[in-house]
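Just the one chain here, laid out as structure tokens, in the form predicted on its own.
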Amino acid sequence: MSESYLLSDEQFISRLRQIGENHYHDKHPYHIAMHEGKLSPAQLRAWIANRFYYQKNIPIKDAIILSKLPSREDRREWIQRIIDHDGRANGEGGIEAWIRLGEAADIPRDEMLDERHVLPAVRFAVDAYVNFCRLEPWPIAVASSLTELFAPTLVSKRIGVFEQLYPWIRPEGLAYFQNRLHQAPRDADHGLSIVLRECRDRSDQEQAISALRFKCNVLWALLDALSLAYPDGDNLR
């Protein structure tokens, strides 16, 4: 296929979705094992504790993107992402919900907050994602967030997996995933509309596709790090 012509919206969306089909982290062996109920409690706690570092950085990258958006209409919509994660008051928001997931899995709150279980490779990958959004043009940074296109189906499955295969996790810990069932589709629709509107030449489209692939690689790298550090579920209670 020649790369000299503009992809139609349908072709562009198809290319973006193909990235998810080929590279989204639900294909990673660690994630497959989690959804098959094969992770030990220590391995699942390791995932929760390390993923928290990613979760707490989501509103930071969203604040960076927000600061670049030239349209107040887009800013009004984008700011909801920060509110979703930070909340409007103490005890609210996705970060707090993830801490409660850790507590429901018997990871003390202070161990989540002081990041003692966060692996260096996880920290490096997440920081790279935040810096990507800081340094890249804002439409390309928005494109990197489009993993939300693939998240709702996965999150829906994860709720059932945790309820059925990891019943030792107390059910109140699943609130984060339940909230994302309606937040992620809204965010994906807005992000996709921006990317379709702003990427109006083939070079921009290819950069957006590469940005989404980069984001998938970040999430994959988190699981690579966990696979190496916890091959048998050791070292985290």
The other form holds:
Number of protein chains: 2
Amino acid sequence: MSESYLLSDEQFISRLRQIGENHYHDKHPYHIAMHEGKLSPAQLRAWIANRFYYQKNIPIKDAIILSKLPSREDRREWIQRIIDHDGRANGEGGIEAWIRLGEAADIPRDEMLDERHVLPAVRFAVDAYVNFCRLEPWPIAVASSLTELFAPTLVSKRIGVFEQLYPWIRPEGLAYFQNRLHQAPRDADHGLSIVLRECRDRSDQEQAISALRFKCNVLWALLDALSLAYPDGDNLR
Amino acid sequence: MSESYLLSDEQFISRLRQIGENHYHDKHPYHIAMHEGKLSPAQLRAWIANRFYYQKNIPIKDAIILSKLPSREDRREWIQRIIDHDGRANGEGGIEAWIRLGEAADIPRDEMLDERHVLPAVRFAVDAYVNFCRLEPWPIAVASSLTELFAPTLVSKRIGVFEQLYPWIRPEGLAYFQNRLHQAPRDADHGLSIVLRECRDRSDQEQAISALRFKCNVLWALLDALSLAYPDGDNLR
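Follow the form predicted on its own with the form predicted in complex with a further copy of the same chain, if you could.
In what comes next, the whole complex appears, and the chain from above leads the way.
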């Protein structure tokens, strides 16, 4: 009975990290091409405009998770994610920073906001993620956020990639990524501590691992949709 | 066709205020007795311990509404309600302040937290409120919060009532009410501005009015349950 014993924290974390090693979206051909400087401006703009649909749904899914967290202590930490994305005032927050990334890549603000570039499959994948967080038990919803474990390494690379390989993107557009360098590790630490604390039997642990796999599929599907729609790089404007 | 024309903002607000005048819980016999100094210690403790179940669900219902608000601007204001109740650190926030109200009335903290005194009908009413906010359109959920319009007048009276008529409650327990004196008007202003902005036809307006009536029923049901369980004033410890 291979699934009968509880994984130690070390084994559990190692299984979660394996998911990242095998399935995180940095392995997707579209993402590889992005980090090799091979995306055309149109392909990169399409990534920015479609990924914005994911970004704008982050505070929504985080508020859903917030509404399910039973303890004030966990809510006090979790709420910071929403503040990070929405900001405390006009001009602040991760959503605004992503809009400015779009502007730095010459995508007008209103084209980001009206979602005209968002592909149906991107919408389905992101909506599936939000609904997963709505419908699954909250520790499992939290587990699906653990792609944050893998994000800082990737994001720190991405800043260099954008600066060096896509110099036509104005550098003030990179603030989103710079902010995530300190936000993501804090989020990952809290998320992981919840998952380790709440997954008290092997079945919980396997569900958490599957949730992380699911989340990797969401990010992967986003890039699949882009690959299909932008094979040659000039479908966006 | 009496429901065919749009109410002016003035008419709409007047209809909302009428709900308060006719149905807000300050008209309930248990509440009247409270403010006349006629509740026994056991009856007042029962009110504090049962009302705590309402208090602890406030940030839950506010996170649910937060997850449904489409604009960052509204979310940035709404999130403050959650911070007010949960606090930013241990020892802070409205939930903690209510626990301390209990302690000031000699209800041990663990008896508040384990919900041993919470009556089934109180639970049903509060859970109905949370589910209303979950299931109704978000402008209608926001409308149900507009009892905040009537709260400051009542709460400022209540501080004097507790100080003068229930001197056995230690005064440090009244911090919750003191904080609400400035929080509730701010919340009511924002909630009302959302409701006025979003209710664009008469049917929306009538739904909002019904939502406020529903919320008054929730608060009323809480006091009905207490009246029935604590008719003589010594069932709690």
